[in-house]
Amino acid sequence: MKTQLDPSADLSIQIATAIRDAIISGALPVDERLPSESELCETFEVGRSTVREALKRLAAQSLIRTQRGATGGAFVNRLSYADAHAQQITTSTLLLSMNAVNFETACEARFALERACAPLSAKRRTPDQLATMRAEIHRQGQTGLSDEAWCASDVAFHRALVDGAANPVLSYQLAGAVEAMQPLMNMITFTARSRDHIIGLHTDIADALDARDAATVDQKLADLAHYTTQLALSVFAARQATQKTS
């Protein structure tokens, strides 16, 4: 793990960098304790503010866990689907808002991703699932049912959706976009009418899904996709010019 160090550039960000690679490679395997903070600035000749800022980059990103205490230390961290997801999300999020991403795009991509696993799903989904579906759509047909609400109803029956692939890696993935687009979505206003629309998508999804029948889930999806996106655009352009007639 001991390399040289350039001292002309940020001597933190040079250990950290050393230590992550060691990790990715396998040299330091999960579970295994990292030399305590003194012995790092030994082996990398440094202080000890230094060291700990290396250390806390790491664990930023989830790499390692610290622990206090006499058998305490910094210990390589086994990456967990909900690290990663959290990971995700927070990543997602960001790039979203702040790259001006329209939503056409992130609309797009995140329904060609949910389609990705609609046939594995089909194939899959358990009872359970199921249910969860249905007691969401069920949810989404109260009145009174604010905005915000609706919103995290639509992610959890998508959500479901996506877990009924029985694949983690994609359920990460996936789980991940359909959440980060949630900020999104929230600042499209539900008509009554257009909620009414999108339950019976989901309901048609969720009877296809339990016929496992993936070419309707598929076909349904697309249109839950198309009209979202056309949703979203009236919506934009409502607002738009209301905004300039004031």
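Would you generate the structure of this protein in the form predicted alone, following the form predicted together with the DNA above?
The next block holds one chain only.
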């Protein structure tokens, strides 16, 4: 574990990074007890408050857990996909909002990832997941459904499709694609989209999954990707026209 610190940078971040790297490399295995605060202070030649701040950072990332008592201390956590799910969404949202990623690039990535789930979902989807998708389609057709509620239902529909692949690694990787990218896409396209058209595509996808028809699922997702991209282009064109006349 790297113990040489740069005094010109934040020491607690450097310590947290060093411990995190040791966890990732396997040098500190799951359920291993970390050195005590005193030992860490001596190792990194820093004060106790700096070590405690580093440990708080690691705990916030679910990398360590603390236990009280005579046999307590800080231990390497067994991180689950469920624990990391929210972090993946937050990271993806920040990356998209803070960087100049254009809509077409984000849309291309999101649907390419989701289409990778099509053959697995067609093979493995459960009746409950199909029922969830049908329920969300019904909800999307309700009169007076707000844009916020529509977005939530849209995400739930695609989340069920992804989870139908029964692959936790794919579900984790797609958490950012579906639950971070999709709301941002909805924010851009909601003024121009036809809910009925999207409901029709959702219905076709659910029907194809029910029939275990992977090719049709993939085609309908491709159709949805094309429709979404065209919507965004029309919105951007309308904005530019408005700016020129104002």
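Positions refer to the first chain, counted from 1. Worth saying up front: this structure is predicted, and the values here are computed from it rather than measured. Between two forms, the rigid core is defined as the largest C-alpha subset superposing within 1.5 Å.
*Asks:* For Thr71, decide whether the Cα shift between these two forms is 2 Å or greater, given a superposition on the rigid core.
*Replies:* The answer is yes, as the C-alpha of Thr71 shifts between these two forms by 2 Å or more after core alignment.
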